[in-house]
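Single chain ahead, by itself, as structure tokens, in the form predicted on its own.
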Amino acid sequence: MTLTSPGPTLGVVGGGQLGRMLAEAAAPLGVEVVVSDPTPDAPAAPVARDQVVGDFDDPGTVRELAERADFLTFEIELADPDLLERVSEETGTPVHPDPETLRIIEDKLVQKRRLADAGVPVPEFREVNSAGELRAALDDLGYPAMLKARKGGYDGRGNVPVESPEDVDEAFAEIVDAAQGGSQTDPSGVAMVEEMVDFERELAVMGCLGSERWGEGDEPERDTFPVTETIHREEILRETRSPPEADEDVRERARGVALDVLDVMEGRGVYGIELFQGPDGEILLNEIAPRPHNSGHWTIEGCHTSQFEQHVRAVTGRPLGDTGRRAPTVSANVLGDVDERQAATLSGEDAVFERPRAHLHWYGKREVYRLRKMGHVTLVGESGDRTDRLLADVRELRDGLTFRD
């Protein structure tokens, strides 16, 4: 591959801070990077060449992306698979990862049946299309459990616990009005539910797939990332550390589940695998996501090549990066500290700046309400330092911000 400026055109549908970071380490690679965003002006779009508007399903935008790009990626599972996939043999600019695999991971139900099928070590789960159904399930199962919406959640919206039996309807109808494509006249489709994991700590494994022009015989080339420790609160996550306090054994586990996952998916780029690791060091996966996801965000400075090069390297055709991690990193997100939504204005950020080997990392967005991501610190250790001393310096740094006048 020739070098040329213009470079190659990246197409992302999305434009939230997932496309901002693809655009921000994609520039350095000489490629350009246009966006598709419902909303004006979204947060990719000042670093981004460009940001065509329009929602994600739109048949117009998608096909305006396609035709001024040489590739295809997505950075939000709200993208249509089956749009994507007509667009890009309409237009013949291919789609990475594979919209296969988008159909597959979109649908959390789909996604798990595959995985067990595939032999992939998951919680025991059911689908369920009524509260009957629901009650029938946690007979089996017992209780607590986790009930999820099939489509459409994200940061603890689609995901209700289930304590008791007098839970059942009320949780019911609430995964029904989070859940996408639901209604409560007609709720069949939209509902799963999961044993409640008895997990020890939640991991994460930023996986890889490349090309097989660089993988061996005809198979991709294929990586994952160093396994990462990720805390969450109120099903948000809150920070990660990494190296995990996991023993070796444990991560070498978490790792081959992740090269497990990898071979049920199609298609280039960096897919997010969620895992829970149990009491006695079993690794069960939770969730995927077809994208860079935040449990990797530490990567940008704490890997010689971050999740959002290596996404950029793998759906254009490049040789993967070295994913070794450089130090003991740690990152905690910046999260609305406000009870109303409104302009987002963020003040405290100057002990960020003074402390050496700190990062901050802002989205851009114009608005902040409770809960809603809006950044992230990034702590970078020397060799050999512990990271639980790492997380509370981190976290000592992301409390310290603040959108409260």
The other form holds:
Protein chains: 2
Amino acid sequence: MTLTSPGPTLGVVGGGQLGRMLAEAAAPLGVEVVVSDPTPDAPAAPVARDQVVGDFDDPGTVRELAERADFLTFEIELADPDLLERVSEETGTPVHPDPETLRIIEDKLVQKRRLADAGVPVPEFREVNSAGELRAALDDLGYPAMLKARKGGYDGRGNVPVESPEDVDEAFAEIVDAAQGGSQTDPSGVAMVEEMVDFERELAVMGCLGSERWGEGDEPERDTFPVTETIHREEILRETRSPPEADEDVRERARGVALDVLDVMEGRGVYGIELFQGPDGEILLNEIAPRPHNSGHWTIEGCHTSQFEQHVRAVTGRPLGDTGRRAPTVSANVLGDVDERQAATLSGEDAVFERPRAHLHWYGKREVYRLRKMGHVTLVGESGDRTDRLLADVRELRDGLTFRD
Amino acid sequence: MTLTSPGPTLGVVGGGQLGRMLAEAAAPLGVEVVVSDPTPDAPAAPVARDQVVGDFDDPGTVRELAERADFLTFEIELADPDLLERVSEETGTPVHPDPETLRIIEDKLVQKRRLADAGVPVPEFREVNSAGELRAALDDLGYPAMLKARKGGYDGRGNVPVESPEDVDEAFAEIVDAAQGGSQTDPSGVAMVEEMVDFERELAVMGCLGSERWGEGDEPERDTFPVTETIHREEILRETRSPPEADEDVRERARGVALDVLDVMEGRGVYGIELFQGPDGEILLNEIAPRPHNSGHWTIEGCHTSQFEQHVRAVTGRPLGDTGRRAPTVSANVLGDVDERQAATLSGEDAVFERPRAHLHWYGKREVYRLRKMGHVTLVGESGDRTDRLLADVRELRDGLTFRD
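Give me the form predicted in complex with another copy of the chain now, not the form predicted on its own.
What follows is the entire complex, opening with the chain shown before.
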């Protein structure tokens, strides 16, 4: 390959924080980024070459993006796989990962079936198309269980716990409503239910699929970033730590499951692979995101190559970078702590700037609302540091930040 | 302070690679960058929020930049201190470093005098306003010596070695011509001459001056990055290594001189401080750049905070970041290797992408010419690695890159 100016242009469907951090990582490599997003002046806009304003699934928008780009990718699962495939064929601009992967992943039932068929360990699950089917499934799986919208779930939206038989009707009505905004009366194809895993901890692995050019034989180059522990509250990621407290053999097993997941995925890019570690150290797959993921933000400072640079490398056909960890690293999300939607003004951030080896990442969102992801703080330790100490420190830094007056 | 969106805007006079890397570093901090540069679509443009097209010393351009910015800085010494001062007063937008520093530095004779007066060790030097004065000075200083244009020198341009008395007339005519483009016949104020230092090696220290708010007493916060060895050929920087081969006491002395230099500088920002290490380990100041400097590019991956992030922090009034070195690190400049000015197409770069812990930085310049700085390669070692080995490796990577067909 060669490098020119203007360099290759990467078109990204979605201009949120992931698009922004992709653009930050692309610049040193000489890759220019154009994003599409319905919100004018989206978070990625000030860093990207340009933004095409339009919906994620608007044909004209995606087509304009493809025409301006040498490679197309997406940072949001709301991207439409059929549209991406058609536009890619019409314009000749390749799209990575393959839209087929998006098709598999966007429907959680299809995703789980494909992975289970491939031998990836997953929690027990059932398709449920009515409250009656849900009740029958739970007679088998037992209570409590997690009822999930098959499509469109995100940060806990579209997940409803079912504690006992009395909850079944209400839970099913809620998931149908959540999935369809109440506009549809036929609940077929809307939901699945999954056993509630009594996990010891949650882990995540960023998997990487590169080009066949750099792999062995006809296989794409593959790799994983170091295993990360993810800590959720209200089903929203709050903190990560890497290495996790998990034993070495558990980490190896998690990495093995991630590699098995990558065998099912098609197309270049990084994949956020969320896992449960069960009480006996067994690993079960939770969910997959076919894009950079919140659980990998710590790699920006914590690894020799960040997940964002890795995604840019993979999509543009470059060799994958070194995923090695520089030092134990933790991160904490900065979430909206206000009740009403309002203009975003963060205070307390100078304590983060003052702290050695702490890094504030601000996503540039103009408005804040409760639990909105506004930024994150990463804290890098010294080789050999325990992450429980680092975790306490990064929480203290994060807890000193507020959007309140 | 607080963080908002859009965040504080930093106006940068100059949109070359330094402006580009400033913009890359500013984005995670929520700082937006607008640059001014006479070349449309300058290297910084794709990464910055916007570019104002206009000359560095054009009043309308600088004024527009100031009006759009919360803070003003410069990445090029060609910025006009009087203009910056006037525009800053008129618009109320502070400029850092203080234009007075630019005034001291832009004239090498004034710079050397101020530093010598402050006790900073400098090579012997003389003001010379005619070939006769040059001859008289060299009777005293001895041959060979370095004749320098007082203003406008850059990457060796404006430096003429004088080997013997026979060279004096021609050298003086050349420096007058170089300094004035031959347009002026009065050579007063044009040149100075300096003893040729028989150095063991060249060192550089990036110095940092922050805000009084974060310093002790009324003093600005100050710090230095780790000492770096710089390797020049044809007076253009080729490679850096940090730590240098120099002994610990030499490094300490270099750091001490850098801190003394900072005492003479006024205003927030990073300063590239170039030094000679003499045969007995003594340190002499060579030159100062009041901005991020090529000798500090390795800090992007090699230190916890890069020189670019540090400059953004300092100028926008944030606390300085941790200047600690992550691991031994080397860098090599990617220079134009073609004879004719032409469209830039680099090949051989995949070997850099393949190499673990190697990082290619591409500046996005559309045209290449001989010795033009087009990018750089950084190679990060493991703790305890010797930099001579790393240096050989990064040279090999760099030598594999070419702009030739």
